[in-house]
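Next up: a single chain in structure tokens, the form predicted alone.
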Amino acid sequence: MTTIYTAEAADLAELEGATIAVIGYGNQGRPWALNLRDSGFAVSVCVRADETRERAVDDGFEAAPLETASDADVACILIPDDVIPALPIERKDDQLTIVASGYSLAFERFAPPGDLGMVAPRMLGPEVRSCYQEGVGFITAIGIHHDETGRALARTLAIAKAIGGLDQGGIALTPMQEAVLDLSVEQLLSPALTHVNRAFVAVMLEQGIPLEAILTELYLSGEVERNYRLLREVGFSDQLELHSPASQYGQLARRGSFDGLDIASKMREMVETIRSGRFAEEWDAERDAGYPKLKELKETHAGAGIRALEAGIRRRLGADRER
């Protein structure tokens, strides 16, 4: 059965008297040296000399140079993935070094000596910030790449109890397998949704109805995330009973209508080419050059033409008003 540690599994005594460095201040760095703060935790904030380093300053931190997380009992490595490598910092035997994502480890990306953890929550970066101010927390994905202590395990449930990562339950995971299910989401699922939204839309405009109609349907009008909301508080059983009868008929009626298309296959293609480390390879490459392949696709799937039509619809349906 999968492990899940909740807040009573951690101690922040663990962490008691240990230096803690967190690398990076942005989209994670910040929301987690702010979290740390304010559990009670002195935290050096180790960034180059940017304007993160002022953000951090402005934000009451000790900012210093990457370099000085060495010496850190801890270090939590919240930076890209691609730029983990090439970090100046040496680790000991008696240090823990924690990441957010498994991709460096499980991909031999990274690799120093001492304690290796993950704590990678479920949840974007500002957002761990406002789940931890709510105190509502977070799902976590838990990991220990590497016990060279024997406190492996409990500094790292500290640290992500300290987040606000425990509030909500921590679930064990390698870091192969966070990072398998990671990549998966972005290269398999999201390109699957995608190639549904736009056969849906397509087959909606040859019914006469019109672009701006649709795309409210899709998102514009906020109701599906809503009832996302609603699976994640109540279930799909009872979200489904708010529903209208027609609705629920529909939709479990018409369920087994796609099931004819072998999209698992090409799933479980596309997740070979992940766990056999294939993709951490393009993507080494891909940073080596500059990265001129995500430049171009982002230009064509989400570059000014795309915007200026989105901001359009948005201006003309009134959805870019505060709420």
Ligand code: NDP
The other form holds:
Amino acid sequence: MTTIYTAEAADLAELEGATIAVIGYGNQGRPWALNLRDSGFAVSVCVRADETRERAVDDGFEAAPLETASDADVACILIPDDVIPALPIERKDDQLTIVASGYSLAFERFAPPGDLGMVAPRMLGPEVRSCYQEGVGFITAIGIHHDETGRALARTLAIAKAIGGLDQGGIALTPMQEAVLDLSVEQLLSPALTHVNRAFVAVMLEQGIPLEAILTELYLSGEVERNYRLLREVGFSDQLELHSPASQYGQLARRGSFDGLDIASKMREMVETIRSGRFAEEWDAERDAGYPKLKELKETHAGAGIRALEAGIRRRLGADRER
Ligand code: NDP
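Mind sharing the form predicted together with the ligand? What's above is the form predicted alone.
Below is the entire complex, every chain and molecule, led by the chain shown above.
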């Protein structure tokens, strides 16, 4: 049975008197620092000397150079996974180091001494802050990679609780499980859904339906995201009752229509490149070359052409109007 940690299982007193460093002040770093401070901890933000440092200072934090995180009892590492191995910090046996993703541990890119824990929010950075402020919290994946002191789990859970990451439960995962799942959502599920959406758009265009109407169905109306919200809040069976009988019948009667397509085989092949570490090697090489392929891919699939097309459709549909 999977272990789910609750807020009651964690005790903030485990970190009483501890010095806490948050390394990085980006998507996750800023929300973590703010949430930890609001939970009563003194946090120092360790950043390079640039604009994110100014942002941290504007938010009232004491900003310090990256190297000073070496002295903190707890260091939360919140910079992109591929640059974690090059961090100029040294950790000690009695300290705790926390990462927000299993990646660097699973693929053996980072192995500092001392306790090593993972608190991986299943939530985008700014939402980590909003959910904390709203008092609802968010789900996290919790893992202990190394327990040097016997207090790794207790201290890791205290950090998770302090950022709001146990309010909806912390799912126990190893860093490898977290990394495989996270990368698979990005590399298997997202491209598969893109493929399905593109096929749907092509077939609807063949039927003479305007692109604006198709994109409205896919995401512009907001109906899909609201349906997903209902799915989360009330479950599949109850949300189905909110659809018309024809819709219910159509969805259920055609359910198995694509069962003959062997998508799982392709996914199995792709997940192997993740688990074996081949993707991590590819991403290291991309980093070392200065991310040329990433820049090219973003220009092709999310560049000026796509932005202009989307902006035009949104304008015509009045989607930019204030609601
Ligand atoms: P960001 O890209 O937002 O991190 C930006 C911060 O990292 C900035 O402060 C930046 O400083 C600093 N930084 C970048 N490169 C370096 C470097 N070479 N040396 C030192 N500092 C550097 O990262 P995220 O917040 O998106 O991700 C942080 C961690 O959280 C990762 O482990 C990620 O997997 C995990 N995570 C992220 C989620 C998300 O929603 N984005 C969700 C769940 C987990 P500067 O301004 O100097 O560049």
